[in-house]
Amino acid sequence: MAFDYVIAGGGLQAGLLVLALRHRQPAATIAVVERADKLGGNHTWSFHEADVPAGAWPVVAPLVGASWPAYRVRFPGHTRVVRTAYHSILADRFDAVVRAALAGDGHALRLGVEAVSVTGTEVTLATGEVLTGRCVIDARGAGPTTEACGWQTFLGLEVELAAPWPDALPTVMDATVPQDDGYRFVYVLPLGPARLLVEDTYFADTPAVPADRLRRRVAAYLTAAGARDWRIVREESGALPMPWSGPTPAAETPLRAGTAGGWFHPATGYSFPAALRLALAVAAVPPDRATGAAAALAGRLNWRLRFARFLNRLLFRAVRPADRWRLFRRLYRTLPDATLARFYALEFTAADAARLLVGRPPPLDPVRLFSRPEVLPCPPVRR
């Protein structure tokens, strides 16, 4: 079957591409192939208000399942409310919205089937079916990485509480918890008055996710916060590479999108800002010009992506693991809300980059900085 666009993969990048194309090219025909039985998997994606470029809210708004006017961070000796709106995309809503966008005539959704071959003009399925496209986009996600990197590891429990949670704002970083295995913080999203997603998170040297231990730590955090009874609704976990080497996005055929193409923020683990910008760039041009549009966007973002990787090198190779939290406390003590927003959105300026580096660093470890790191491959799951 022939389409204007064929997308291999059904994660965040694919969904944003579908919604951007339906919004900006309503006559274009789209096919999506996903090996799982649903779109988006079992994930929660969050983003800041400034991550959405002007005019792009109609693309994003249908996906948003929870929103807050600000967010909080906590460190020993410092708590701050950042006056930037924060939003989350929940897996079930993502699946329903993207399915609905593909429900019209001329579109196709193939779930539960593997794309065994992806070329510049066609995608061959494990069933033998061949989907032909004027533009083929490979958004199947990254496989095991061979880049030198640190890791953002996490395990989250979505829970229903017997009583309302006392804080209506999300806590993006609570680093007042005991520090071990690198930089540890707890991430809390109040999805409803008595419904929470609580993640125990680490910027660690290895991709290990010790599930039993992290479940106990989430439970201990809830208990310490005054929660007495809760029911676990859902669990999610992952190990996200935070690379300090390797390639940044480039023009390829087929167009490699999402994490496999380098379209993510290396220093934060957030994939939404780069994925949305790529989706908007592709949707703004005809199918045969999509690769060129992606190349132009990569040219604009690549110095920022390289700088973010440089920050990862400093964090994971120069700073002692037990002192990493001090670096983040300094940033949240000194940077204005607008600077933080530009950094997360991959829109920071050269002056912003310089400001990130100014200030007294935490204790450094020259042995780690000049030693050869071990490369530990792990298939990532992106927030």
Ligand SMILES: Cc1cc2nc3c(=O)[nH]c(=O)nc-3n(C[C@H](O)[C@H](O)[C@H](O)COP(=O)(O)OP(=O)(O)OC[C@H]3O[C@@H](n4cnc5c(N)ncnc54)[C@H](O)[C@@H]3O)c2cc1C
Contents of the next structure:
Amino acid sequence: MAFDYVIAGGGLQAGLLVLALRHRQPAATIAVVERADKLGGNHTWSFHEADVPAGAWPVVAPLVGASWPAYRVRFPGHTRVVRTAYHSILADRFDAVVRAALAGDGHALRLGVEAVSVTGTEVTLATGEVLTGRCVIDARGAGPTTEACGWQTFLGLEVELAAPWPDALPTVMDATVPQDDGYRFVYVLPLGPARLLVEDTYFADTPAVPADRLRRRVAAYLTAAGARDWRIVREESGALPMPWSGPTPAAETPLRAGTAGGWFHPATGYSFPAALRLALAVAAVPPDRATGAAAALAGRLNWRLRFARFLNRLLFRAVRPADRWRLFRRLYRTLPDATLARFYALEFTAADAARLLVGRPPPLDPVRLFSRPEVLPCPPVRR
Ligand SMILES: Cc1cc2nc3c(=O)[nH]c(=O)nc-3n(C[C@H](O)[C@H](O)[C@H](O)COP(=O)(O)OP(=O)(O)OC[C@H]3O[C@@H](n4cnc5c(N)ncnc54)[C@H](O)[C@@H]3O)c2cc1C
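Would you mind generating the form predicted together with the ligand now that we have the form predicted on its own?
Up next: the whole complex, starting with the chain shown before.
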């Protein structure tokens, strides 16, 4: 069958592409191939208000399952409320919204089937079916990485508490917890009055996620915060590469999108801001000009992606693991809300970049800086 767009992989990037295309090119036909039996996997994706470019809210709004007007960060000796709205996309809603967007005539959704070959013009399924596209997009997610990188490792439990949680704002970083295995912080999203997602997170040198230990730490965090009883509803975990080498996104055929193509923020491991910008750029041009639009966007983001990689090199190679939290405390002490928002959105200016570097750094470790880092393969992301 022939379509305007064929997308291999049905994760975050594919969903954003589908929604952007349905908005900007309502007549275009789209096919999505996903090997799981639902779209998006088992994730909660969060993003800052400024991650959404002007005019793009109608594309994203149907996905949003929870929103807050601000968020908190906590460090030893410093607590702050960042007055930037924060939003989360929940897995079930993502699946429902993207399915509905593909429900009309002319579209196709193939679930539970592997894309075994992806070329510039067609995607071949394990069933033997071939989907032909004027534009083929490979959005099959992160494979093993061979880049030098640190890791954002985490395990989160979504829990239903017996009593309401006292704080209605998310805590995006609570680094008052004992530091261990790199920069450690706890992330708390109050998804409802008594429903929380609590993640124990590390900016670590290795991709290991010791699940039992992290589950125990989430439980200990809840207990220390005064929660007495809870039921675990869901669990998610990951090891996101935070690279300081390797290629940045480039013009390729088929177009590689999402984490498969390097469309993520190197200094956070998060892909929403870059994936949304790519989706909007692709949807703004006809299918045969998608690669050119991606190349233009890559060109615009390139120095920011390289700068974020440079920050990773500093964080993971120059600073001892036990001192990493000091770097984040300095950033959250000194940077205005608007600078932080531009940084997370990959829209920071040269002046913002300079500001990120100004100030007294934590003690540096020359041995780590000049020794050759090990390159560890990324384990498959658990779903
Ligand atoms: C648990 C977790 C939480 C995260 N939270 C955030 C967050 O809050 N904010 C944020 O911005 N980022 C977050 N990230 C990082 C990043 O945004 C996600 O990994 C994001 O899902 C990447 O989008 P993607 O579309 O590139 O890849 P994925 O979402 O991984 O999608 C790839 C899809 O392709 C499918 N696939 C793979 N191979 C094939 C094949 N051969 N045939 C058919 N289908 C195939 C997979 O099953 C998958 O559904 C998180 C990552 C994880 C793991």
